[in-house]
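There is one chain below, alone, in structure tokens, taken in the form predicted alone.
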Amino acid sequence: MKNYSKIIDGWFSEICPMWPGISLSLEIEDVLYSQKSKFQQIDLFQTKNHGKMLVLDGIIQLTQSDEFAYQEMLSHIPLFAHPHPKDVLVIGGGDGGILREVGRHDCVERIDFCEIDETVIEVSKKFLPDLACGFDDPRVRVHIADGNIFVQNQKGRYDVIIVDSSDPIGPGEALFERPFYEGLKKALKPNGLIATQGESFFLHKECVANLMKITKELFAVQAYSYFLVPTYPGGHIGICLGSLGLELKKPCRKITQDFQKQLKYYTPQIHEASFVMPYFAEKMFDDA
């Protein structure tokens, strides 16, 4: 379902059936890019107070003001939960931000990157070089393909798989269904783990509960983490994690001082705290 929002009186408003009755609005100074690709409408705005903003099919993907929270948490929680991740697969995230963060881990030897829409990569390289620098890493191998199909052809290959998906409308819909998660599991090495964009337990209760149910059934260890992103609906978003055996809620590798200085959001303390759920969410997850 496509629901393109328009700029009215200098303001962009994100309006989506996934969060009915709520609109997030940002003041816009300039439209830097606005074209429809083979898969989706791509807009790149210069906002008044939040830097550049990437919007796909009318839905905010990131703003420069707070993108670090999403990129760091979705990357470093699974990577620090693994004792020695060598082979990593990133699905989605054509802006390159997750690649930027994965690349900070020297132990990683290979990063396969799968993105369905090559135009998102091109636009990000032109307008968001502070994120798209992730593509400059020589360990990265780019695959322009449907992530759902790509992962089904992998077996026992990755230590960590990170899924930076859009919302379950349009190109990202299949990435929230059980067959995709079955493919993720088969693509893991022994003791491998996955981390996927897990939506909001306030706004998307049914979606989150379904992800929890799927991962509980498929993985020996399962958990849900959440963190703050002011320019996402509800001001937060979650990560759904599954592991073939490794503990997820505590980092198993020490973060060096030099590594920590590169970050803005993630710390070992935040890693553990992000798994502490509000009471209603605990009950919802127990019932999943």
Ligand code: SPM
Second form
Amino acid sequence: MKNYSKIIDGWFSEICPMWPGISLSLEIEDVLYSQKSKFQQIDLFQTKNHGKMLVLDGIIQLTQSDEFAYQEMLSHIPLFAHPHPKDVLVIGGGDGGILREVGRHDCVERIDFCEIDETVIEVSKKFLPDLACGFDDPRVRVHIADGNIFVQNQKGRYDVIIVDSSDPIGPGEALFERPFYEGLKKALKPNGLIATQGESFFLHKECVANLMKITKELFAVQAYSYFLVPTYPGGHIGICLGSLGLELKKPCRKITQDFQKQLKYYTPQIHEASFVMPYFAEKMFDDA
Ligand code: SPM
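The form predicted in complex with spermine is what I want next, because the block you gave corresponds to the form predicted alone; please supply it.
Okay, now the whole complex, with that chain kicking things off.
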């Protein structure tokens, strides 16, 4: 699947067949980086009103104005659903934003990080230090590898696995398929849980229904959370979660005041609220 994002008269428009007939445009002030890596086209723009923006193969990965919503929810929902996460695996997200959030949990002892494209890490270290600071954490071990292959070689190793993938076009495609989820399950400790980038139930019904089906079949407990990110298509995105037994929809550890003060989006209340689905999505998930 090819996308057709373009810049016209200083406006970047994100055009992709995954969300046909709809496109978000942001006004650009400067192109800070634009090169093809071994895996994908990497662009880093200075936008007029939303800070810097990272774009991979024409698709917006983050803007500095709202990245916190995505990184906090994809990290803190699974981590606060686990009573004592010690060993964490993060797959994808070369910008380092998820690592920054995982690192806020003192109980975490080891963070394995697997990213296929080393250039994304280098570009983020240069242009997005507020996210790439995640790499400074001494608990982080970086593995440059295909996430799907990496995970197939792990067994019973992790309490929590977080998958911060791009969309199922390009290098992220295998991360939306059943063999990858089977690998994630095998890589978990007996009480473990996973959280993966779960797209939009408005825009990608088939893709989300398929993720629900796979996780329902493989995991004892399964759930879907969604939240607001204004610069993603439709202004929202979801997370698909599965656990080998732990409840997912409620945090099981208390957040301290100091921890809460460092955040901008996640709260224990929003953790629970993010699992309440609109009626059509509820039905869609029941049928999956
Ligand atoms: N750490 C940030 C990396 C972002 N990874 C997810 C990007 C998804 C972009 N497309 C969103 C499409 C929404 N359905």
